[in-house]
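Okay, so here's just one chain, in structure tokens, the form predicted on its own.
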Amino acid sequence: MEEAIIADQLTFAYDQLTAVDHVDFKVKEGEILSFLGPNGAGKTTTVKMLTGQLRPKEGKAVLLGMDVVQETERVQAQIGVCFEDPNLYEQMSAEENLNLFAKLFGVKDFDAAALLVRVGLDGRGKDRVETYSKGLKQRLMVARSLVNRPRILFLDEPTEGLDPVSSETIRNVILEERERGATVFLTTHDMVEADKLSDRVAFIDHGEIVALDTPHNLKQLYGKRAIKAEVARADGRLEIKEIILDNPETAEAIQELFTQEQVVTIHSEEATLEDIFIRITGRGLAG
């Protein structure tokens, strides 16, 4: 499988400020990467280079084995891209935005209705986009980085504020593209949806990638896996125990439990990738 994203020491600096420092990484044809990180550190930017609407101070991106500064409107043709914000044609309907961006594209036969389908904008199409709540809006967003069938997919924040039916929408879509096989580089906060979504994470902090593995991995390297059992206590008072899994205690501490104890609940419990993003930086995501 070939690498469709290549970042080589990619650095950018706002003034004095370092947003994105000498960043490596690689992203497989096919493959969900998820760019973990707090506001600030470094996600968009790095988005904003790899899509060529930042030049990079040092270092390079190259994507489809094209550089993207040298090569800018060939990679640009190539890729979806979808920011946080969004930037339509608010006068017009969603189905005109979409057929503008087929032309700009070149895109021949192009079915806008079908792609608010996907989306689940159906019925909405011809609405002028003025109308659409922030979930709907971020929806258009989506299917318009699908306009030109990418081979990759740029997500930032994609389910950011949405209510639960808009951000699984875009969650079947993202996994619809991947098998399709579009490379995604999601970026986000939301550890859950990155857990949910992605073959690998990478945690960035200050600018700097701190870790990139599969989320199983990440956590079986910095977690700890527990039970934790809600107990009775005489007065009717209730209490969490927690027995950690994997030591040599464990199955006696198991027996204990049950045999010393009043069970009310129980469940196993593994590490979340905002466990172990404070454990490696000290900070949690939304900060």
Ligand code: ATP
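Heads up, when I say rigid core I mean the largest set of C-alphas that superpose within 1.5 Å between the two forms. All figures in this text were calculated on a predicted structure; none of them were measured in a lab. Residue numbers count along the first chain shown, from 1. What changes on going to the form predicted together with the ligand:
- After superposing the rigid core, the C-alpha of Q260 moves by 2 Å or more between these two forms.
- Fitting the two forms on the rigid core leaves the C-alpha of A232 displaced by at least 2 angstroms between these two forms.
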Second form
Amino acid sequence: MEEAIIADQLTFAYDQLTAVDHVDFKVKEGEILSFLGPNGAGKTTTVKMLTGQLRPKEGKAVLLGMDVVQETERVQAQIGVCFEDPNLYEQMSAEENLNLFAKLFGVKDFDAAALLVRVGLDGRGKDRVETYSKGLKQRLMVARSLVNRPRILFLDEPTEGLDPVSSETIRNVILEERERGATVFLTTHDMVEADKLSDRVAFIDHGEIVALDTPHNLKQLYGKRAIKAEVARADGRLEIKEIILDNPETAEAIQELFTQEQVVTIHSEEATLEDIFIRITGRGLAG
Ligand code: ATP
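If the one shown is the form predicted on its own, what is the structure of the form predicted together with the ligand?
Now the complete complex, all chains and molecules, led by this one.
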């Protein structure tokens, strides 16, 4: 399979501040890669370099075999981009916004209504965008990024601060796009979203990738698996017991739990991506 995205030592600095520091990674065609990191980690700056909006200070980005700086327009014709801040024409309807984009991209046989159905905006297509809520605007932004049937889709924090229905709609569209064969580059600081959607996740912190693997492998490598049991004490109160799996003493501990305790509930636990992020970087995803 061809590499859809190659980031080769990508670096960017705002004056003295190095926002992205010699970042290397590759994304295969049809893959969903998420950049997971707290505010200010360098996610948006990376997306801007990948999509030709910022020129790297060092290194380069190659999309579908084309150098982004040298062939910006050809690259941009093949990609869809959705940023956090809505930049829609508020006075125009949703359909007009989409049709305008289709015209700019020279897309023939464009069906705005069908695209609006996909993002759950059917019935609202003729309404002016200024009447939309934040979630509806974001769904329209996602729709707009799909107008040119992009081979690579860049979504910068697409569900940030949205209601659950809008978030779920957007996640479903992302999965459908992968089904269609598109490559997806997603940034988020939502570990559940990264876990659910991504084939691989890159942890980004202070402009550097500190880990990159499948969610499963990250959990295997850095996480600890455990079972948690609620046991009833003699006075009737419940106590929580945790047994770490993958220890030499695990089998004995489990046997002891069942022979010597009155087990009320039991469930297995695995590390979350946030647990692992904290373990690697010493800080959480919230800020
Ligand atoms: P967020 O989730 O807040 O969007 P992020 O991971 O996308 O965070 P970036 O927006 O890429 O992070 O920012 C990386 C660093 O660069 C931060 O320290 C930020 O303050 C700084 N930065 C971003 N844009 C500018 C700018 N235009 N001028 C100066 N510094 C900037």
